[in-house]
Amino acid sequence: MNIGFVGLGTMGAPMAGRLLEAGHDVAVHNRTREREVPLAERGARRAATPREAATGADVVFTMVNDTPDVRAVAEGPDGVLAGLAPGATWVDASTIAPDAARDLADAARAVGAAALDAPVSGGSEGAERGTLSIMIGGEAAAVEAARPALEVLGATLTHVGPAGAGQVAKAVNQVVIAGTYAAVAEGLAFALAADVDEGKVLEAIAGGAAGSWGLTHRGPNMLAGTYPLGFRTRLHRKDLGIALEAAEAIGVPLPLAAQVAQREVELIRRGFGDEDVANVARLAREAAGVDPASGDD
C-alpha cells in the first residue's frame, strides 16, 4: 500500500516506522525535514511538502501536535488536501476539535476523497509496540480503505461513528483520565500522610472497585513520587483545552475537568508541563504535607 506520513514526532515517528517494518512504501514529511531523515535510512521516501507526501497515496496519515497544526499541513497550495488523489482516505491521527475534525472531512470529500479522525491513546510505548487504541470517526467505506494500516498500529481500533466521533471519545477519554488520576492522586496522598504501609494499601484497593489503570500503572509513581512518561502533562492540559471547548459549546459542564486543568496549569507554570500527567499527584502530596511546600514547617 502506498502510505503518506505527516508528522515525525514522538507519536508519528514510530507509527511511520512500524508501517515501513510491515512492507508499506511510505513517503514522510516533517516540518523540521531532519526528522524525516532516519526514516529515510530505513527505506522511506522523503517528500519536500504535505502535498508532495499525499500525492499517490492510498492512505495518508497526519499525526500533528493540534487543531493549527492539522491545518497548517492540510490546507493551502502544499497541504495534503491538494495532494490527495480522488478515492483516498486522509487518516489524521492528531487530537484536535470535533467541529476541525468535521470540518476537515467536508474538505477531503470535496476532492473526492474520504477523512478519518483517528486519535489515539497508549503513549508513545504504544506506537512503537502497534498496541495503541485507535477511536475513529468518519465513513465505514473509508474504515475498511485504511483498516490495513491501522491495525499495523493499534491493537483495538473502534469505528465510533460518522466524522468528529473519534474525536469525541478522545475527548472523553482525557476527560476520565483527568479526574481518575486525580481521585487517585487524592487518595495515596492520604495514605502517605497517614502512618500506615502505603504500598499496602495500594494493594489492598488495587483489585476493588476502587481500581483504575490510574492506580495499577501509576499509582506506584504517585507513591515514589516520581513522574516518568507517559503522556506529558502540558498536552493532556491541551486535550483537556479541546474537551472543555467542545462540552461547552454544547451546554455541557466539566466540573472536575476544569479543577484538573487548572492544576496542569499550575504544574506547566513551575517546569513539570513535560513530566507524565500523574504527576498531579506533586500537588496533592504538597496538599498533605508529604512533600515540603513554602509555608511548611
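Cool, the form predicted in complex with a further copy of the same chain is there; where's the form predicted on its own?
Excluded here are partners and other molecules; the one chain stands alone.
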C-alpha cells in the first residue's frame, strides 16, 4: 500500500516507522524537515510538502498537535487535500475539535476522497508497539479501505460513527484519563506520606477494583516522582480544552475535568508542560508534604 504520513512527532514518528516495517511504501513529511531523516534512512521517501506526501497515496495520515495545525497541513496549494486522488482515504490521527473533523471530511469529499477522524490513545509506548486504541469517525467503506494500515498501528480499532464521532470518543477518553490520573496521584501521595511500603500498596490495589492502565503504567513513576514522556501535559491540557468546549456546547458539565485542567495550567506555568501528564502527581505530592514545591514558585 502507498502511504503518506505527515507529522513526525512523539507519536507520528513511531507510527510511520511501524508502517515501514510492515512493508508499506511510505512517504513522510514534517514541518521540521530534519525529523524525516531517521525514517528516510529506514527506507521512507521524503516529501517536500504535505501535498507531495499525499500524491499517489492510497492512504494519507496526519498526526499533528491541534486543529489549526491540521488545517495548516491540509489546506492550501501545498496541503494534503490538494494532493489527494479521487478514491484515496485521509486518516487524521490528531486530536481536534469534532466540528473541525466534520468540516474537513466535507472538504475531502469535495475532491472525491474520504476522510476519517481517527485519534488514538496509548501513549508513545502504544505507538511504538502497535497497540494503540484507535477511535474512528467516518464512512464504513473508508474504514475498510484504511484497515490494512490501521491494523499495523492499533490493537483496538473501533468505528464509533460518522465524521466527528472519533473525536468525541477521544474527548471522552481524555476526560476519563484526567480523573484517573488525578485519583491515582492523590492515592499514591497518601501512601507515600503514610508509614507503609508504598510499593506494596501499589501492588495490592492494582489487582483489585482500583486497577487501571494509569495505575499500572504511571503509578510507579508517580511513586518515584519522575515523569518520562509518554504524552505531554500541555497537549493533554489542549485536549481537555476541546472536551470542555464540546461538552459545554451541549450543556454537559465536566467539573472534575475542569479541575484537572486548572492543575495542568499550573504545571505548564511552572515549566512542566513537556513532561508526561502523570506529573499531576507533582501537585499531589507537594500537598501531601512528600516533596517541596518545585518550578518557578
